[in-house]
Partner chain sequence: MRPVIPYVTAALLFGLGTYGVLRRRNAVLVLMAVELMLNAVNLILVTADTTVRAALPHSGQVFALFVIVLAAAEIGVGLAIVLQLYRLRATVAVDEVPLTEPSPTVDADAREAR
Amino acid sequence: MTGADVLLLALGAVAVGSGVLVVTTKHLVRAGLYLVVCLGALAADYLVLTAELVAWVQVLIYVGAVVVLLLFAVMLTRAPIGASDDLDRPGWPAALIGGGVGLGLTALLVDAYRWTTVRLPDAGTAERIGGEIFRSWVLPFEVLSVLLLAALVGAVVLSRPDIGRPGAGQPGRTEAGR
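Put the chain from that sequence into structure form on its own, the form predicted together with its partner chain.
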């Protein structure tokens, strides 16, 4: 066990522990905050695994943007502040499938890798990853920008009830719109 192994073990324990709390807690806001802990532990995991750029992008986008959006949604849907009892459905099918998937994948990966060691490669700095993206992965990168635009337009259309729904809200207005 080297230092990296100990770090990975500790950070993995933090990530899985806070992940358990995310899916079991009765407080909506706390679920979001435990998600921050889980994502932060994973970002530190990426740092140990030499993926520097991915770690910082994870902190920026996940912890910075996605969790804030989720907390906004929690507040905009008027979630109660305290514990709420109606967050869960009956648990045994979910426990069966989730436990089966988790333990099955664990068994598969443990069987594949056992207790082998690998040498860590060169660090994935911004320079290397940027070179890799703009040399080998340019087309997927551009397609991704189109997808982001599509998601943006989709979110705008979804949150405007007067677009694309004839006769639902204001009949006069949609008729005039045609």
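Can you return the structure of this protein in the form predicted alone rather than the form predicted together with its partner chain?
Only one chain is given; partner chains and other molecules are left out.
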């Protein structure tokens, strides 16, 4: 076992541990911060595997955009930041389903590859990966950007208490005149 293997296992353990903490904590903001740790460990795994472009995309898109969007949505909607009683549900159904899905995927992968050696393709360059992304995958990227924009606008609308109130948009009407 090489040093890279040990580092991959350690970073994988950090990612799995923080992923478990994301779904088991009762604090919404802490769940977002544990998600940052999990996604950062995955980015470090990509660096160990010498996929620098994928690692930076992981940091920029997921850690830098999605988690920040989640935390802004929590702050703008004035959701409860501390421990929340509505997050206190029994964990055994989720553990049962998660364990079943994990075992099913493991059986599927073992059956599909049967411990055979898989030939790896040639290493990709940033130019080749960028060309593939912006030729074949440009539509999903644009759809994702519109979805993130809609989520941000929705969070802003939900955070404004004056939107949706009767008479809120009429000129000349103030709070004192009601």
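Computed from a prediction, not measured in an experiment: that's the story for all the values here. Note that the rigid core is defined as the largest set of C-alphas that superpose within 1.5 Å between two forms. Numbering follows the first chain given and starts at 1.
Superposition on the rigid core between these two forms places the CA atom of Leu139 2 Å or more away from its counterpart. After superposition on the rigid core, the Cα of Ala151 moves by 2 Å or more between these two forms. Core-superposed comparison between these two forms: the CA of Leu69 stays below a 2 Å shift. Lined up on the core, Leu105 has its CA atom moved by 2.4 Å between these two forms.
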